[in-house]
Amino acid sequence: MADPTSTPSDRSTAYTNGIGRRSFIRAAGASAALGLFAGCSGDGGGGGENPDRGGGISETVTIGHLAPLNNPLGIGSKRSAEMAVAEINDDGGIADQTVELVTKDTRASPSEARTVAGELVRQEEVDAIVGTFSSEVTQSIMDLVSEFNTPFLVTGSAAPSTVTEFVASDYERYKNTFRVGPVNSHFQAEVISQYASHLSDRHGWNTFAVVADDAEWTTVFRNRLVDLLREADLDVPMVNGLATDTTSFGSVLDDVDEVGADAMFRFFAHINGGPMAARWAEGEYEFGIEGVHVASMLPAYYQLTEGAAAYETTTQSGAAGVTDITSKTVPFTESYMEKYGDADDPPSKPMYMGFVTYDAIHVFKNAAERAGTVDQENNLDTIVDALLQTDFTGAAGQVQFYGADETYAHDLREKRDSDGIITNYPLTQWREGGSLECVYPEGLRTAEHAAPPWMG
């Protein structure tokens, strides 16, 4: 069904399935999880041309925006994303000039976001571009949007291979592009070191197996990750990487269990592990499930589960909204709640990706206003110097960007505290009864990670 909360604005129209929480569990593959992988797709809609961009900023700024709509975490991309945009309007706009926003359907994949994406630089001569979910989306179609030096702000792909092989190795060219986030998957990999240890320290879990999306973005996790684990004394008996197709996981689970993992850390965007969580419960394997899993971070994830999801964690930009991250955090979900909690499709929260896309457009507006200029054509060094000045509190925390001439050039910056702790990428836990909490970092914790309690 189309999402009601369309916009005039809004130049595409979005379309989910719903699903049961029998055939969520039971499901056939990863292309039955949480609609997040199938159903019908938006149409792609089409538009009129924008004014001429002069010397500065136009009559009207129009941001497009490029996610999954067949996504529940493209349709909260969306609608964070019509919600930043009210909210600029509402204060003003950008220098005073009106923001459109129109949102394409890459449908999560590289060839159709290429085909959007040459619609919004071409037909709808968009000033900027937002989203992204996958890292082989995004990268698809760097080479076009540098073509026409779009400013290319990446909300919800993790590969470091973005900027290293792309930015940081091609300045001039893909200068444009920046990640406002995730903290990309390096980064991430030391998290989930970082929190090994804290599960070490809590609950005495030493032995740890890695399995993860054979994907792009998974390529830290399983070289990186294995290596920081080591470096601490931690063991890792078990490495495995999964088709992305994959939909049977009663042997992945024997594995895990048959080399005596005290927890398997599971790297899973692609994979819906609803139907291994609910056998890992039924189970009751003697070991955690922890790390990144993009289908548990859907807000009915632990009822489709019918509360199989209880004790599984997964890290997420922006915590789920359920921790002050910032002052914005809690404030923007409440928002997004009261406007879509109640709507026909989900999510009845932002998801992630929702959250880095609030905080773009504002990053994105922040720096027009600074430079004086959304002419791309003409003064694009202009605006790439405005990004790179970035100190922004968002809802999902600060927005900081690395320079030029660093390795992860115009990448989001990790935060630490006093002791080295990256504290901008925090873990949510799902628990008895359907409630989260944030269980990591200290500083943002709500609750302390429980293990399951068949594990004694």
The other form holds:
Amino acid sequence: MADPTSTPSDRSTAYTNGIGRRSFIRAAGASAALGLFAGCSGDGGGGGENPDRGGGISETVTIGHLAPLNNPLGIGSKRSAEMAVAEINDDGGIADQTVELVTKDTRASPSEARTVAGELVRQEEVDAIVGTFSSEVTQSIMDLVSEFNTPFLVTGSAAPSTVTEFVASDYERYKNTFRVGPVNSHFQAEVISQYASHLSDRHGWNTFAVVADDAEWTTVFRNRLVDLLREADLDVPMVNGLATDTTSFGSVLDDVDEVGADAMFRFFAHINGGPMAARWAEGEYEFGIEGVHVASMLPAYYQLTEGAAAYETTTQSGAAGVTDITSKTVPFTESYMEKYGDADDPPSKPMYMGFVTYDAIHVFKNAAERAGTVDQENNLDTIVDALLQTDFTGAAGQVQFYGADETYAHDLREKRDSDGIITNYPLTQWREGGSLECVYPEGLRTAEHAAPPWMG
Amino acid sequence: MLGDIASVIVDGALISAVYALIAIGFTMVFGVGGVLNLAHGALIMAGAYTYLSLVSDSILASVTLHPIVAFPLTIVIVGLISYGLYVVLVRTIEENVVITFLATIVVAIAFTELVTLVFHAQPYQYSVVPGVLQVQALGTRILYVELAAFVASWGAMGLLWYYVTKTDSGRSIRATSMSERGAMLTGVDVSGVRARTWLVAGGLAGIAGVFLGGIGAAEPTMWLEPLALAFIIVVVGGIGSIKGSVAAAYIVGYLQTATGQFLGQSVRGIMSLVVLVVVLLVLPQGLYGTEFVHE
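I would like to compare: after the form predicted alone, may I see the structure of the form predicted in complex with the partner chain?
Below is the entire complex, every chain and molecule, led by the chain shown above.
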């Protein structure tokens, strides 16, 4: 599975953004390494269709980026995309061609997403699209981008249906779509169940309550996770869906308390669980708050909750850059913080979508160079094959895709250690004072999971 | 089970008081000026963000006031915003009901955008009254801020009651809401009454905003649910009736809490909509409303 073109990525540990770094020698080296590209586009294929391509005339590769820019996650993704493009251009672009990034705001709305995705494929004539935060948005534009054969690298949404009901069920039509991260929620549920066993070993916590957004993405947690926990001999006395506009949490916390749970797994992307954490900490409820919580991934979350966040955990791809998932995780995070840490707008760190988008753009660059073309109109199969060969060390982890014939065709492969523990979906925990520690899995841990001090 | 019922009684009583406060302002503005003020929710949000800016050092580093100072100051500021909204915008267009209605929607949306621009789409939490009351017998814990919200809401309603029944200035508000023509004939300055009503409604919304943000969080969409509830409450209670708003706020608040407790949190909002439909069909004028009379 060696990836001949992923070696250049090793230099990206140095993330200087000065334009001066671009060197002709480097560009020449890159283009020499990409003789295949020159040959292919010169011979026909893309070159035949588009006379500007090939013949050594410098041209641009345009990458479209879609994200909700009214959400810090989307802004983190945009900035990370810009950083990836700047790095690639500093290193000679994609096969000698300068990369241009066009970001459009989906406003988290499927209909708005269709409009702006239409602009990207029709007017900007982008060579690839990366991004999209929610599964509803992702799926609403898949038909459109597949019409244009545009490679689509999904970086924010995690519903397995994006691949199972589209790519795997009508491969010819949707083969342009890949999901670069995070691991899909089928595997996320498995991560949580493995994590529950870890909590059981560490604290003797054996009873778990499951509370979730009443939304599509949590179905797997309310079903599969509960089964997995019970298979592991853990008790699940309470499974509860909350309306996505829930703002009062008194009775939920009382109920979790009443069933005697040692920890509550909450799955909140729509609900802001900050006020719940405040009530939990004030009331010193005798259980931990664990699981997935998008608001808790905000770098400013600890300050925003006035410290109530201490001891709550959340999964997040990239682990907020606090641990060396790969050699690139921390350098990328530091370079982002150097650039945007003091910016007026949040987030001060890339957040999970930023990590994945950053990786996705590099994945596309490598695949395009492997394929020797970005002309998706005529050579989509070549590009898809090249993407399928991806074995890329990214900031959020190793990127490999499931093959065309597998259940999760074109989806990010989960990584497992020798014990079968999934390692590319880490959990972080807020600590007193506002620091963030990676507490799971073991190989990435920066600190052991801590139970709230008020628990006996 | 007994514990569940008891906690519904307590939780319902606490949150309904805040709902009543929101609905009263909403219904007064409608009763007096005939304006359906959809920017009322924005005033609630203004209360939360104003208080946050005054007490938290993370917003305006140079301004960090003690809650005892910040709370009344917030009420005054939001009252003045509401007053300004009337004097600058609504007064010039209020004769046209549809345009006024649309204008208040525009104000609400513009305000949401402004808040997103200044504070970003991040939920801010702040503490109004820290601490928690353990009620072991009920298996629940009540935040002091919820108790404070209850006390402040009833305090404000008491003051309002005194104002509209015992003072000339307040009585002229009631007179105008009963019959504008009658009020004019007895020498009431109707335009002044309307402006005063907006001031009072804004102040009440400010109080509600401080506590809603303190119990939950200040965020740019925090006004949607309270505004929808105020709508339901006002229709159920009878448009223009303060007494009706208080009664309906308790009906809706208890229904929500009980539905959430016994039928599941994901359906807690549904029962109040059912009540709304039933009231519209059976009792269109609401609990304490008067039938509309063509003047």
